Structures are given as C-alpha cells and as structure tokens.
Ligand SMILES: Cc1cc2nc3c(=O)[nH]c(=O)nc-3n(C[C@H](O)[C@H](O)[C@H](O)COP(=O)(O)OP(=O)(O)OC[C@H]3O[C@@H](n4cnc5c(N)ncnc54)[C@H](O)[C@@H]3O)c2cc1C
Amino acid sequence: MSQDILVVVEHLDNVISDVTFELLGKGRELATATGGKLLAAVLTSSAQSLAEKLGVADQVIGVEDPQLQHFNPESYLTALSSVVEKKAPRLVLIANTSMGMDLGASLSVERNLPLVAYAADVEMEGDAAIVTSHLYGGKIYSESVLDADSGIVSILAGSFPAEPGKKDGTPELEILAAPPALSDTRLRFKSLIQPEAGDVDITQEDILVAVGRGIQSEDNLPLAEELAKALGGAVCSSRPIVDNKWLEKNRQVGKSGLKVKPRVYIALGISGAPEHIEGMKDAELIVAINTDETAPIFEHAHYGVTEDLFDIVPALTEKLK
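Could the structure of this chain by itself be given in the form predicted together with the named molecule?
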C-alpha cells in the first residue's frame, strides 16, 4: 500500500464540481501528513481539459472511455476500481454526493475496503485516519478509526474550503488503460435533464425566509410569504416542502437543491440536516426559529430562538412592516 491520497474528481457536463476542490484542498493536507502524493482520479471521455484545473494534485490518473462521458454507477466503478487497484492509495476521498454515494459504497464492497460516510472531517493520527461523521441528521458526531492499510472516506460537501484545492496548471497525467468490462453495463445513461427556470432565482436574493417541515401545512405558507414581503425578500424551503409540492423545486435549498448565500437567512422550523446546511451555511446572517433546542440548525445559526414559529413570525412581520 502507498501513502498516497486519491481524490475522485466529480464532474457534470465537463465541469468539475466545487466539492472536488474542497476534497483536493483537504487531500493536500492529508498527503503532507502521510508523506504520500496527492492523486486525482479523472474518469471521463477525455481527461486533458479537466486535468488542467487540477494543479494542486501531484498527479492526475485518468481513465478515458466514451462510456465515461457521463456518470454511470457501473462503468465508473469499474474504472475507479482499476485506479485503486493500481495505485493502492492510503485513502480514497469521495464526495458524499448523488454520484459519490453510488461510487463510494460500491467501491467498498468491490475492493473490500472499509468506508466511513457522512464525513465532515478527516485527520491523520499516527497510522490511523480519524474520520468525524455527522450522523442522525447532524445531531450526533462520531469519530471513526480507519486503521486498515487503505480505506474510503465519503465527505459531505461544504466541509472544507474550496480555495486551497484550486490551482490551474496540469500536473503529470497518467492515462490507465480502460478496463474491458467498462462497457458491460446493465444501466444505460440516456440524457441529462435541466430544471425548468422558475419564477424567482433564490440564489440572487439578499433576504430569504426559509420554511421547513415545522410549518406543518401548506395553508401556513402565507405566514412566511408575508414575512418575506415585509423584508423585501423571497421564500425558500427545505426539501420535504418541495417533495410535498407545496413549493416549486426552484425554491429548494441544499444538497439536491440550490446553494444560496444571502445577506439574511431566516430558517423557520428547519432542523438543519447536513443536506440542508450544505446549501445555506455561507449566508451572512442566519436566524433560526425551532422549538427543539437540540436542533442542529443552531450549530450554524448566528441567532437562535427556541419558540413556536407561529408565535414569533406574525409578531416579527408586524415589527418589520
């Protein structure tokens, strides 16, 4: 086994996802600690253009095949597995994203490597990697010991700054032969579907009033709308509100929704699951109202209120009118 840190580069439509740079920045730190190299695995149809953005890595390991132009759990696993077999890295860092979920856990079974998911931090302590995971919707943190020769860490987006991972310039690019099994997939990628443009763009709003399941019913939404109106802002929400079809998809903040950075974010009845936090933690001012004093949202808010939102919101709207 080597002491190298291997970061799996995530890309969509030929653009590298932000989370990859977060992982690369962290990977750089870890490689310094282990004394190994920082490797970036690029699985795609043509690696060169992506490799040019990966200047922070010591080496880019590419697997190229037309099958890899778009993510496919089977072909990507075959390709990644061949990289891991060849390079035997100390740690594989994968984003805990939609693609990363499919890839991380299947790599774990395929190569018989231990995996720690929901990771928000990784540090080397002697020979072991200590992985801090955010479990139970962010209510509990756990420290796992990854002391096997090699292991996989699936990292929540937004856990590390992206800047340290961003450096233009192409490191040494090594292209590995594409494994023949690559095109032997039972899942077939067909197309990418872009979301419809909606009535508002919440990523451009200065002030957002966000509602979560604590709003209880669609009939209570006007409470939030009035507050947003008094503030000159817009209403957005956590995922369940959109799944319930109470609001359109373009209002959803978080992992599978939008990433927002408003000046003010008021969270009403939102627990603060990691998937939600990912989308709003960079807001300049976060005020959270939640009846549960142990709600993880309070770890990220600047101001918190443990009262019933139905008591506070009308009073607040009145004051702001």
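Alright, leaving the form predicted together with the named molecule aside, put up the form predicted alone.
What follows is just the one chain, with no partners and no other molecules.
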C-alpha cells in the first residue's frame, strides 16, 4: 500500500462541488503527514476540463467513458474500484453526500476496506488515521482508529474550509483504461430532471429567516413570515419542514436542498444537523434562537439566544416595526 491520499471528485454538469475542494484541502494536509501524494479521482466522459480545476492535487487519475458522464452508482463503483486497485492509497476521502454514501459503502464491500462515515475530522497519528464522526445530527461524537493499510473516510460537507483546495496549478493527468465491465452495467442514466422554479429564489435573498422543528406547527409559520417581512427578507427552512409539506421544496436549505449565502441568516428552532449547516454555513451573519443550549447550531452562529422563539420572535418583529 502507498501513503497517498485519494480524493473522489464530485461534479455535476462539469461543475465541481464545493465539498470536493474541502476534501482536497484536507487531503493535502494528510498527504503531507503521510509523506505521500495527493491524488484526485475524476470519473467522467472527459477528464481534462475538470483536471484543470484541481491544481492542489499532485496527480489527477481520470477514467473516461460515456457511461460516466452522469452519476450512476454501478458505473462509478466499477470505475472507482479500478482506480483504488491500481493506486492502493492509504486513505480514500469521499464526501458524505447522496453520491458519496452510494459509493463509500459499496467500495468498502468491493475492495474489502474499512469505512468510517459521517466524519467531521481526520488526523494522522503515527501510522494511524484518527477519524472523528458526528452522529445523530451532531449529538454524538465518535472516534475511530484506521490502522489498516488502507481505508475509506466519508466526510460531512462543511467540515473543512474550501479555499485551501482551490489553488492554481497543473497536476499530472493520468488516464486509466475504463473497465470492460462498464458496458455490462444494469443501471442506465436516462435524464436529469431539474426542479421547477418557485415563487422565491432563496439563493438570491440578502436576509433569510429559517424555521426548523422548533416551530412546532404549520400554524406558527406566520410568526416567521412576519419577521421576514419586517426585515425585508424571505422564509426558508430545514428539511423536516419540507417533508411535512409546510413549505415548498424551493425553500429548503441544506445538502438535499439549496445552498445560500445571505448577509443575515436567522435560524428559528433549528438544531443544526450537518446536512443543514452545509447549505448555510457561508452566511455573513448567523443568529440562532433555540432553547437547547447544546444544539450544534450554536457552534456556527455569531449570536445565539436560548430563550423561547415564541417569546423572542414576536417581540423582535414588533421592535422592527
């Protein structure tokens, strides 16, 4: 086994996701610690255009095939497994996204490698990789030791800054032959269905008032709407609110929703699960209102209030008026 760190590049429509740059930045740190190279695995129909955006890597490993133009869990697994078999990296870093969760577990079985998921930090201590995972929405921290020759770490988006992974450079590009099995996969990509535009584009709003489980009932949404109106902003939410059909999908912030970067983000009754934090962590000012003093949202908020939102929000709205 080598001491190299392999980052799996996640992309859509030839755009590399921010979480990939987070992994590349952390991967560079880990490669320095192990004395190995930082490798980036690009599975696509044409690797050159993506490789040019991965300057922080020492080498880009591309597997090209029309079957890889769009994500297909079966095709991607076959291609990624061939990369891991040939390069035998010390660690494989993959995002804990819907794509990464598909690939990470399957790759673990395919290559018989240990997998640590929901990771928020990875450090090398001697020959061992110490992985800290956030479970149950950040309520439990678990520490795992990967002292095997190789392993897979599935990392939560938002765990590391993206900027260190966005350096300019021209990494070496190595194209591996696509595995013959790609032509025999049972799954076929048919089409990408984009969601319809909604009444509000929360990605363009300067001020957002976000509601979570703490709002308790659909009947209480007007509290948030009045506050947003007084501030000149819009209402958005965490996933449970959309799952309950209290708000439309276009209002959802997070990994399975939209990524926003407003000037002000006010979180009402939101615990701060990593999936939600991924979508709003870049807001310029974050204010959290939650009666649970241990809620993970306070780790990211610039200001926090632990009083009841049903007391604070009406008083704040009245003051603004």
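For the two forms, the rigid core is made up of the largest set of C-alpha atoms that agree within 1.5 Å on superposition. Given the structure is predicted, the values throughout are model-derived calculations rather than measurements. Numbering follows the first chain given and starts at 1.
Annotation for residue 261: C-alpha shift of 2 angstroms or more between these two forms, rigid core superposed. With the core superposed, residue 313 shows a C-alpha displacement of at least 2 Å between these two forms. After superposition on the rigid core, displacement of the C-alpha of residue 281 between these two forms amounts to 2 Å or more.
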